[in-house]
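Only one chain is included here, represented as structure tokens and corresponding to the form predicted on its own.
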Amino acid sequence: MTEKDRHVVLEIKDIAVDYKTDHGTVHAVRGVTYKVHADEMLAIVGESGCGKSQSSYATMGLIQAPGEVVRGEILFHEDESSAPFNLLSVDKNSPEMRSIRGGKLSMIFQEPMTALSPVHKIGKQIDEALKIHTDLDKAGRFKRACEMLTLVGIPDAEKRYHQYSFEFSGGMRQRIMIAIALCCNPKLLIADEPTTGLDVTIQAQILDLIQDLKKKFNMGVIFITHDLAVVAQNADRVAVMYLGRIVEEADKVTLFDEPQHPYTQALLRSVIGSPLASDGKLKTIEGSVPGPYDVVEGCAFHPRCEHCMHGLCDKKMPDFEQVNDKTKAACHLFTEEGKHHKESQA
């Protein structure tokens, strides 16, 4: 099945998120566009603070003041026959949005100990989601909760249903978060660095579980991470972000074998085991990420880019466009204007 034939679950179109503070405006997301298909994992990668999580928080209606979604569309396609619904067309606290969030769209947060209530038993927390988003009676909700706990690998589910989150290990708490997120059979799952702080064995188990459930429920998955090794093993497509923008998007194999954007290339040169570091020599990315209030004219990566074309890259932001049949990128190296500029300087 080609990408065109696959059902699109979510479309993010030119989303921008700003945080207005006393010190100025932080442009957390600067115009991000991507799609997620059913039974597909899209990995969003980049350095800390690049805005990986913010577009997903916007999707879930979780941007809080002083943050604001200042432009764009977030189109949710519940099924192939119905018209897409713009999640930004309703108030994030409206009954309509609450009926979607947690049911049809679910999220696994980075730190389960803060996401789970310490004063409510885990069964009650699963039951709450089922009560809001399903028509099951009390007995049906209990049965469904125990089925989900068993499905995510928690033994003796009926006993564990009545325990508190602090009675579980870190890996088990993450499994509970997954059970809560998936108990209503969502169309889209957002996993925000779900394996952070877990040992590698538990990481592998959680990732295998997400993959299995993705196929079982035919759901789309947005996987937010900074770990390229995890991406290489699990993702179908990859979007690389830098300073609030996606700079490159491709299928996993293409991105690792033929990275196009200088930032993606620099990332891969700094990771053990990547094709660009096959000689065992790792390189750091020169310079540092600009501060949240710094204004960078032109391409945000140009101060650190070894291919920077002065007079163009430092003046004009490149569009995010198709550079070949497999890859989209935002770089003047692939624009006609950039090619002419390079020739004129040769």
Given for the second form:
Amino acid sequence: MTEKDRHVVLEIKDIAVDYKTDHGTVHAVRGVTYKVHADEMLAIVGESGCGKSQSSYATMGLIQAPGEVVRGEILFHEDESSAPFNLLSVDKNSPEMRSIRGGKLSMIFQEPMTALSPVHKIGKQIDEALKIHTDLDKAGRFKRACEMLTLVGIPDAEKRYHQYSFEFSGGMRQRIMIAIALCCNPKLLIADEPTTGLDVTIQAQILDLIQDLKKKFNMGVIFITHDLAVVAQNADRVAVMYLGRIVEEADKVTLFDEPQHPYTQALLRSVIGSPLASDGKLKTIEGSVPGPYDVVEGCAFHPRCEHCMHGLCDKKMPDFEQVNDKTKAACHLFTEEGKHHKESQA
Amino acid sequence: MKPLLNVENLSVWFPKKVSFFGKPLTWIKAVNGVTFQLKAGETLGLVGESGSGKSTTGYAIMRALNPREGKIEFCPDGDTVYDLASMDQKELRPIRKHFQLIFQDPFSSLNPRMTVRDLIAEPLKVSGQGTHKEHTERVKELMAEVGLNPAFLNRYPHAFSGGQRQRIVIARALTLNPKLIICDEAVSALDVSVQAQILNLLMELKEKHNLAYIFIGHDLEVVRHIADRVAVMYAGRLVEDGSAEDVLTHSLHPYTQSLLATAPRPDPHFVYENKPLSGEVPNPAALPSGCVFHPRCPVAKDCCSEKVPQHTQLDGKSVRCLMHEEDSKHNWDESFSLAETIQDD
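Beyond the form predicted on its own, can we have the form predicted in complex with its partner chain?
Complete assembly follows, chain above in first position.
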């Protein structure tokens, strides 16, 4: 199936998230656009503080004051025939949003220990989601919860249903999180660093499980991570973020083999084991990510970019557009203006 | 030349259940019979899943924990040998300057109420060397060495990013010119591009000062990059030990092989052959009998649950697996020949 035939589950159009604090306004997301298809894993990668989680928090209606979604549209297509529903058109605590969140849209968080309630039995926590989003009776819900626990690889489900989260190991807790997230057959799953903090063998088990379930339920997955190795192993498409914007988006193989944006290139060179990385001394990106209150004119990456064109990159923000038939990128090396600028300099 | 560090049969046990009179009844065997050597200027990568006892081993070597048994022979100048395991804390004080520790999280390992100057000069102050002015000079020198601007001398840790804080931690570890630095997951909490910077710094410093590192980590690619030798731990035991290249490319132990087979690589063309290991690291209070890895081992035989494997020297590596032991090797040979005969029929 080509990309066009596949059903688009979620469409995010130019959203921006601001946090207004006493020290000034932090532009956490500064215009992000992407689509997620059914049975597709879109990985969003970036360093800490680049706003990779924020766009999906906006999708789930989890941005809390002082944060605010200041512009953009988030269109959710429940199935192919239904009209798209703009999640930002309703209040985040409205009944419409509450009926979707946790049911059709689900999320797994990084810390399974803090995301699970320590004072409720894990069965009850799965039951809660089913109670809100399905019309099953008590016995039906119990059956469904046990099915989900078995599905995510927790043996002896009927006994484990009555245990508390502290009686499970880290990997098992993450499985429970996945069971809660998937018990209502969501169309879209947002996984925010679901395997950070888990061991490699457990990580591999969890990633395998997410891959299986993605196919089984034909759901779109947004996978937020900073680990490029996990991306190379699991994702279908990859979006690289830097300071609140997507700088490059392509399918996985293209992104790793032919990175276009200077940031992506530099990032891949600094990852040990990637084909672009050198042996011995690693190439690193000069400088550091600007602080949240710093204002960077033009392209956010220009102070650290080796291809920076003075007079253009530090003045005007490049548009995020198709640069060849496979890749979308936001860089003046590919824009008309950039080409003109280069010629005029030469 | 004597090795810098010679660890023999090191065990660390924690009491789990204590009787009414304070006598331990049951034990958690966190580290069991760990043996390895480390030369000056060498990097040993210690890898394993969480709960495998790799940090506990590091802390026991530093005597931040008391080992239950074993020898830790430390030879900082190539001549005098100290057995760290049998010394008491008072005797240890003058030797402590030779080994330092770098922790994982640079946000919690720096006191937020101390300036960078005080943080880096603290080891000097504690060991009673030099004057205040000399300390400041040394701090400036160290800050320049780890890539920090010496003008930031009087700033507090909160003004620095994660990578810069880790540089402060490294500077503090270098203050007393140690011979051995134990890096406990020193780069795990950092972003990839920063991680590369810190790894480069650690490797530069190693060259410059002929430092030995015990690099504790779970990221095999990072360990492969920095380590000369690698020791793999599982449930408190060393299962394989050898040169980094050898262990991480031609591993002999099924556990190392499964770890390598499942570790994700930043290369979309890499083909993963094996299914991930099922199950989890066993509870150290109730370890399985025989080989501790047998419940998860993809090639385990009946004998694995009965006999404890010993260190076997093979191809320059030391490996603890019955599959490679002379007396029990035949258990695997048989199954292979059986498979062959079935094919022949």
